[in-house]
Amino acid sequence: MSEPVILLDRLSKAYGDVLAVDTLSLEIEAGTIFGFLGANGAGKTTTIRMLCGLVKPTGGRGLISGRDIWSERQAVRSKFGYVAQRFSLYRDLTVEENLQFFGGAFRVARAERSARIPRLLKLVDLESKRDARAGSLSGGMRQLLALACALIHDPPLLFLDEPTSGLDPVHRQQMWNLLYDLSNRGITVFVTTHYMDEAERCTQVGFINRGRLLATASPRALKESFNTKLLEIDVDPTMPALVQLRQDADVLGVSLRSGSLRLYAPEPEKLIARWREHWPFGGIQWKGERLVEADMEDVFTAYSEGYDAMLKPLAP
């Protein structure tokens, strides 16, 4: 089997007595989409910055191709293309002037720079644009100019932190397209997002939670790790209901779905029978019921807030 691409052993990252990261072990191998999931503040931007050697850990080790993150981290550097949350390219240079910055900048020659950058103009369908003023671009097109500066110098690896936030839906999934392309190609994505519905774009998902790993897999494996499928119903008034259902004490949780209430139960049928006895939410009319499959969302709610009695242990 080769080494992983990226192989975390305990990392961890604390800011005064705020432990941001808390012992993260991890294992990703080539070519594979990592989701890096979780709520904002959930450790996930500390995460990527030790990994591209920005902020220095404060426990344990992490390597990149089997190179330290933090002492090897200018040898480091050229493995990998970054794109942060928010615009870091230079507004008043034109699209090309900014891939030649950052071609100069990563030492590739200027004659492969040539080369390069029509593939990389076409690649993110930005060769209209090439004599225009990155600060002038829509707030789509600049994140694909900041992908293809990251792609200038051919990295087999990819991090990029909360990439489609703030896009629109069309530009969200060009750059998902084009993820996908580069996954083809061999090269491994670290992507961070808080949106779970990404998660299913994914090849491989972690979830971050108060800086601990809660659970690493395929999106398909982590949906598969329920116990049992969820009960939705419909109900009237649906918001009272929703105050009220979170009290029965079989009731770990409840969240409301496209009008109806999904709810976080250990034996949902036990329940729909009790309830088919005696409803006993008061002035609360119950329309219907389903048992639904898990989404990611699902998911991250089961493993953040600690439903246990609805998981099995993951594969290993």
Ligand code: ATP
Given for the second form:
Amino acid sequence: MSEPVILLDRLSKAYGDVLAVDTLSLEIEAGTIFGFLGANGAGKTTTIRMLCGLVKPTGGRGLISGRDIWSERQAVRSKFGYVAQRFSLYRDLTVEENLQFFGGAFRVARAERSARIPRLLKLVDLESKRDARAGSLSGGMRQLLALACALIHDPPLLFLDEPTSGLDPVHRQQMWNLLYDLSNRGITVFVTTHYMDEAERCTQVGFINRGRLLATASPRALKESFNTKLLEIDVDPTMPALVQLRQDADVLGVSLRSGSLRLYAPEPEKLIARWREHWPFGGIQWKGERLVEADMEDVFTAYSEGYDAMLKPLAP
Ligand code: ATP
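Could you switch over to the form predicted in complex with ligand ATP, since the one displayed so far is the form predicted alone?
Expanding to the full complex; the earlier chain stays at the top.
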């Protein structure tokens, strides 16, 4: 097997008492679209900033293409592009001037810059905005320009920190189409997101919670790591039922999905049988039920809430 593009070995970062990233070990192969998922404050940005050599790890180590992310950070810098969460484009410069500026900062030769800029503008569909000031662009367009600037030195690896946050569905799709396009060209993509549907679009997903990596695998493997289907029931009235069903000893958790209640229970068939014999929730009408496959939101819930009784160990 070839050397992983990213190799993290117990990488850690503490801010005082807060362990923002806790012994994170991970391998990412070339060409992967790696989705890094976690709630606010889970440690995603800190991980990316360590990978980019912007924050010094307090423990463990990380390698990008075999080179240390901290002690060799100058050499590693040319190997990746980084689209930060709050990217500071130069608002008073035009779209093209921003690209020229970042090209210069990455020491891309002038002739090479002149060849790449039209290609990048076409890629992100900003050709008509070439002479517009960055400050006049919409949020979505600014994100796309930030992506183009991160690609100006033709890096084999791209880090994106919540690139679709705040984007409308059309721009969100456009951003993902671009990421597929880049992946297709062999670029490894490391992207953080809060959106579960975006996790489905990745080839590998990692869940982080309070600094700890809970699981990493393909979306399919993660969904198949449930050892049971999930029980969805229709009840009336719904909200009081949600509160009451959570109290049942055989129910680990309940969530609302499109008007139905989705139950996290290790043995849903037994639960149905027991409730058929005796339905303990007075004032609540049970109208129907079905068993459904887990989706990524269920995966995230199960791993972050620690519903181990429902999960099989992931294949190594
Ligand atoms: P979000 O989705 O909100 O961007 P995140 O997963 O990127 O969150 P981080 O920004 O990495 O999370 O933060 C992880 C933890 O580290 C949080 O508890 C945060 O408060 C803390 N933290 C991050 N940066 C610093 C800092 N410079 N000084 C002190 N604590 C910090």
